[in-house]
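Here you get one chain, nothing else, as structure tokens; it is the form predicted alone.
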Amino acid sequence: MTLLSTHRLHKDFGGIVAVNDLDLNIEKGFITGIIGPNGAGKTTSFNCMTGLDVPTSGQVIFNDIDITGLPTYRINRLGIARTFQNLRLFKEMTVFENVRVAKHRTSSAGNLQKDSGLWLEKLGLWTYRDERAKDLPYGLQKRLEIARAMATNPKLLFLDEPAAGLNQTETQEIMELIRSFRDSGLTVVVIEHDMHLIMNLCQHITVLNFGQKIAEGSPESVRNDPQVIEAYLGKEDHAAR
């Protein structure tokens, strides 16, 4: 079942095309990867699907509802949450306060404290609940942003480079965390440059280049696609290997 789809999604900035007539289907209950070289339009696509950018043209359909151009708060209330490549935490607030702000809409006043604490426990952050967000190590800041997104009770979670800047152990932990979300019924879409993570985590992968979809399918089919090889390595480099 398709949970979110885009139809000829297009976004340009003063004549520079960032997303070029993108048709995308996100299947419910899957972990989908979106990959491509720098400047391929990955984050702009995320922004158009989550309300940060208004598409120049095209449609975004979520759960059979046209959400094209809706503000972010309305898209979140419908069940979409996201994280950012450049963290957007409330840095002067505590870890607990960051999650409580996100949980405020989906919990009653009587359950707000308890429900916020549960997400901190699930993400391994309870010990740090009274620390300011900016004082956490980078890997824990990444976890906090995921915890804040999850506290809104999403049906669909967009993760923009969740493993960027993490060491191997932290990356493995993030992979296990994302799998646990999927196993609980959440649909996840991941942008990531870490090919080990993408190939071992995702069930379906879409590849963008210059704002256009150039390939999609299983990790194995994408790995061996000539257009993907050219986009990442160049024909000459790949032939030399």
Partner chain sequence: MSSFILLLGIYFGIYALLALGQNLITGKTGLLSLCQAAFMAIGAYTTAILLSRHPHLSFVYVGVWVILSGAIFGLLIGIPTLRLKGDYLAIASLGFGEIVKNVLLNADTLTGGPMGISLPIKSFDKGLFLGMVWLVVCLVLLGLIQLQRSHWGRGLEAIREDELAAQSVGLNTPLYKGAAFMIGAAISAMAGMLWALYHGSAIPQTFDSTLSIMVLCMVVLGGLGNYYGSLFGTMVIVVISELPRLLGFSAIIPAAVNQILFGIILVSLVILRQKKS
Second form
Amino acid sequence: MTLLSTHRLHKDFGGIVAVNDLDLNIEKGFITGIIGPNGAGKTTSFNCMTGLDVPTSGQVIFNDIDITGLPTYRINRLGIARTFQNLRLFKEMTVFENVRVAKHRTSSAGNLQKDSGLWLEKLGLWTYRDERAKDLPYGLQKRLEIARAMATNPKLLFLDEPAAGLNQTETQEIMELIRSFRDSGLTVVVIEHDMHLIMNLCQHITVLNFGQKIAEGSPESVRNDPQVIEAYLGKEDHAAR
Amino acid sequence: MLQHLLNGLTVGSIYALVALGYTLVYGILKFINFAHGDVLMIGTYVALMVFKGLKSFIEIPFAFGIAVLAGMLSSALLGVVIERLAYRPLRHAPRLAPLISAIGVSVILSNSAALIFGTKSQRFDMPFNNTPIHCGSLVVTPYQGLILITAFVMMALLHVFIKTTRTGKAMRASSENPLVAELMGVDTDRMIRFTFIWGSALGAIAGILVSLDYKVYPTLGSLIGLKAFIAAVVGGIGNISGAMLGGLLLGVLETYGVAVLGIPVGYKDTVAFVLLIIILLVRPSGLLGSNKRDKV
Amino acid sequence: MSSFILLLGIYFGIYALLALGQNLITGKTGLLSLCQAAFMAIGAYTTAILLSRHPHLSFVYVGVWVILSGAIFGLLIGIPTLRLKGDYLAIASLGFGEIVKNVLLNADTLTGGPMGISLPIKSFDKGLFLGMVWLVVCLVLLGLIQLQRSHWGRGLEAIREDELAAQSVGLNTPLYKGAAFMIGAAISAMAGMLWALYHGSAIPQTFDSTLSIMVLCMVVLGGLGNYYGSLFGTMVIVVISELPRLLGFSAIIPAAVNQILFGIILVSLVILRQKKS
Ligand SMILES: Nc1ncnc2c1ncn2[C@@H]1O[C@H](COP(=O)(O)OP(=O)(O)OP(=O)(O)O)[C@@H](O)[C@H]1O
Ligand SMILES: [Mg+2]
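Switch from the form predicted alone, shown above, to the form predicted in complex with its partner chain and output its structure.
Then the entire complex follows, led off by the chain already shown.
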């Protein structure tokens, strides 16, 4: 079943076409990967689907609702949460507050404190609850951003390069985390340059280049697609990441 | 009608000159140099003092020329010093910090001027005969002519400079993306200094030009500064042609507003703010600005 | 001498309200607005217009109108700027302040023009008035602290930290920012009401943009985002700026010196704080 789909989604920035007539189908309950070289339009398509950028044309349909061009907070309330490629935490606020602000809409006033605490515990951030977000080590900041997004109780989670800048162990932990989300029924879309993560985590992969979809399918089929190899995997520097 | 257009363009070219100072700095530092109006006010005072001191010794036009140079030089110097002391330490600070610092600098400058030069306004005697010239139904004073010519020459020079010289190109590169420009070997600090020098010097010219007809007083810079800033935003802040367009447009609209639409003179200054609010609502990036947003 | 202390206390209280309002807008929400003086003017003139036409209105009734009109004007300046990047707001709000002053000076029939409006009320007992002012300050402070602890308060801080991220976790940021402006403006309008009552008049020259800058200075001095700090900052600035005048040697120290001092405080504090962090 399709949870979210885009139809001829298009975004240009005064001349630069960042997303070009993109048709996406995100299947419910799966982890979908989006890959592509730098500047391929991955982040921009996330932005269009979460209301941070208003598409130039085209449609975004989520749960049979047309969400094209809705403000970001409305889209979040409908059930889409996201993280950012460059961390965007509430830096001066504590870890606990970061989560509590997000949790507010999904917890009753009486339970807010408790629920936020439980949630932090679940993600292994409880010990850091009173630290300012900006004082956390980088890996934990990335984890906190995921915790914050998840605190809004989404049906669909967008992750923009969740493993960038993380070491092997941390990447492994993030992968476990994403899998556990999936197992509890969440639909996840993840952008990554880390091929190991993508190939091991995703059931379905979409490849973008110059804003267009150049291939999609199972990890196996994408890996062997000649167009993908040429556009992306063929370049050693990308594959290596 | 044509007469109003001419008058409007005269006022507008002053706004445009000052607006360039805001836009040049914004282009690179992405911050509003709140003190710009006061920097040009100080330059105007210096010019006035030099002019007064010299005019009894040497020929008037000569004295005036030296005075203008002195004014430009002192504004430029002041601009650079302020950048170094009050803005550079805050280049990586949260957004509000440099803005607050700039407000502080503005307060310091305008009040220092009040202390040093007194709050009473002083006159800048016209250094030339200002009998109006009639061409057909149009009346042009030599003063208007001087403003228009100076402003347009300055803008043309700046335009050519930015489009053709190496430094000009480096400046554009820095405002496009300072980090990349730096990697390509552009000295960002030098570029910033450069924008402060030229922005302030052009501002001083504008200040001297207005005060020829009017007066010199310590808060001279605040109203011109505010309006020129609006002009820069209307044209698209960071965009050099935009600043010129916005300045001229604002000047013309103000003149027409009073002369044609019959807006009471007391409300003349509101025209600018209403224009600002309309532009910000309809086209927040300004007339010529690109609707680029910081990447997320 | 004691009447002088009372006077200082009254000024401290009135300015404290302005600073608290500014801290909500700038310190908590991160919106650099520079028109506290204009909001204050709205309150003062609402009071003056109402009382000069209906001298027997109760203060509570007038107060309700003051709060309402302050909030409406707060929203008025808030709305066009809700979609804007922060820097524009500073200028737009300065412009708003200029428009308000322009209207006060020119709309003679309503505002009495440059002469302002005199209130047909007896002057207050200073001690009583001081109590009244500080009662208002305490209530406002309590309300603000309560707000800070609520979800709304955390939402405002989140917006200050990162507006896009705040939206992406479901915060209706325009609503929050609009509310911050309305509350901040209403608080300043109350300060205006007290000012008008105490002086028995409302005149346009009081509500100058230098006043707005002084208020900003108070808040920066006390540390952006800290209400108690704002009170402290207010105290320092009030003492610096009013003491010479009240002691009667203001003729020796020109007003410009004070202003320069405020400027130096603003510049050096932001730089020092940046160096520390
Ligand atoms: N706000 C913006 N203004 C102008 N151009 C933009 C903006 N955001 C993105 N672009 C351009 O759109 C194109 C796509 O960018 P995008 O960030 O979506 O790529 P990406 O696939 O996420 O790349 P990366 O792997 O480097 O994150 C790029 O050419 C980029 O420069
Ligand atoms: Mg990206």
